[in-house]
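As a starting point, one isolated chain is supplied in structure tokens, in the form predicted on its own.
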Amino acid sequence: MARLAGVAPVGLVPKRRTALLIEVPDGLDAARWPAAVHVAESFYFKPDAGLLLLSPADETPAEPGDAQPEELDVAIAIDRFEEATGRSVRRLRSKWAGLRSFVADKTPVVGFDGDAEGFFWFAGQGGYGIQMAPALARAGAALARGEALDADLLAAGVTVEALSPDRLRRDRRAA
């Protein structure tokens, strides 16, 4: 949308997220298990409508389209869940993957562009947009309406500065 509106690109890149569900292993109630996350972020699994959610946490750059699960994704994923459970994984029941875009340090980019006037940047949520969308849409409605972020936002540390299109632009110009 940017190139069509003749505004500089911020450097978005859509990145590839593979998930799977697979059957609970034998013997196992999940149904109140938590979600358990890899502490390195390198994978992660959690109950899903009687069924496990497996993702090997990737973030493949990707050309956009429909992305495609890849088959070393789905053995990665399987892989560290075995390792990290002892338990092996009877049956796949589905895969697929998806496409999350991002910038260079992986926050959202919410405000109007510095260099087009008019042009409001609300992308880059990454793969946290659903969590984040109440939060990050009063915070994008505030800015656009040209009022300051509500309180709660701020005391849990979102600015304005950390949002801009304008950061992305000045890191590059300082390098």
Ligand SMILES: Cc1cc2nc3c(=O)[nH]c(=O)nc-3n(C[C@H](O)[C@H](O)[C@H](O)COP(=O)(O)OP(=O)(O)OC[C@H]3O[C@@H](n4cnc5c(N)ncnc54)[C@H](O)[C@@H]3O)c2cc1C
Contents of the next structure:
Amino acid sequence: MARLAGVAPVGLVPKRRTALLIEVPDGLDAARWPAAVHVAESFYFKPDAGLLLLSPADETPAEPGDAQPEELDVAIAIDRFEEATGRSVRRLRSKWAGLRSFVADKTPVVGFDGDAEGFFWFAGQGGYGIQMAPALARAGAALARGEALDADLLAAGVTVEALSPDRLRRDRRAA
Ligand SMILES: Cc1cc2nc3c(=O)[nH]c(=O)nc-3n(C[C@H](O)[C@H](O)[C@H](O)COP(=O)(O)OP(=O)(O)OC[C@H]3O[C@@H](n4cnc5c(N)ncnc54)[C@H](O)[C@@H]3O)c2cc1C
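Right, the form predicted on its own is done, so what does the form predicted in complex with the ligand look like?
Every component of the complex follows; first up is the chain already shown.
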């Protein structure tokens, strides 16, 4: 969209993330399991409607488009799950992949572009766009109206500067 509008890029990079649904290993009832994430975020799994949703937590830079799961990433997810839990994955029900878009500092880009009057960014939510949506939408609405951020967002450490598209250009100019 920025390119169409003739606005300089902020360095968004789509990164492929793979997910699969597997059957719960024999003899286990996963209905009340919490989400489990490896401390190094090398994989995670959580119950999903009678199955387990499993991901190798991959972040592979990709061309924008219709992302597809790679067999290797599927195999890595299953291997890490089996090694950590000591349980075998008997059946894979489905697999897919999507693109999570990040800028260099992995923080969303929200605000008017300092070099292109009237162009407003709301991008780069990476892998947290759903969880952040209530707060980030409020921040975006305030910035689009030229108002201050809500007090609870400021108290949580959210700043206009940390969200601003101009921070990415400043970093690049300094480099
Ligand atoms: C595999 C994967 C796992 C994720 N896991 C999580 C998670 O666990 N927790 C979390 O919080 N977030 C997660 N995310 C991130 C989250 O999905 C995104 O951050 C969020 O969906 C971004 O919301 P959005 O409305 O900005 O963009 P999108 O949801 O991408 O919506 C953009 C919409 O615009 C439409 N569109 C595009 N171009 C045009 C056009 N030219 N004209 C008209 N319409 C157009 C698209 O069809 C789409 O419907 C994950 C993402 C992926 C890919």
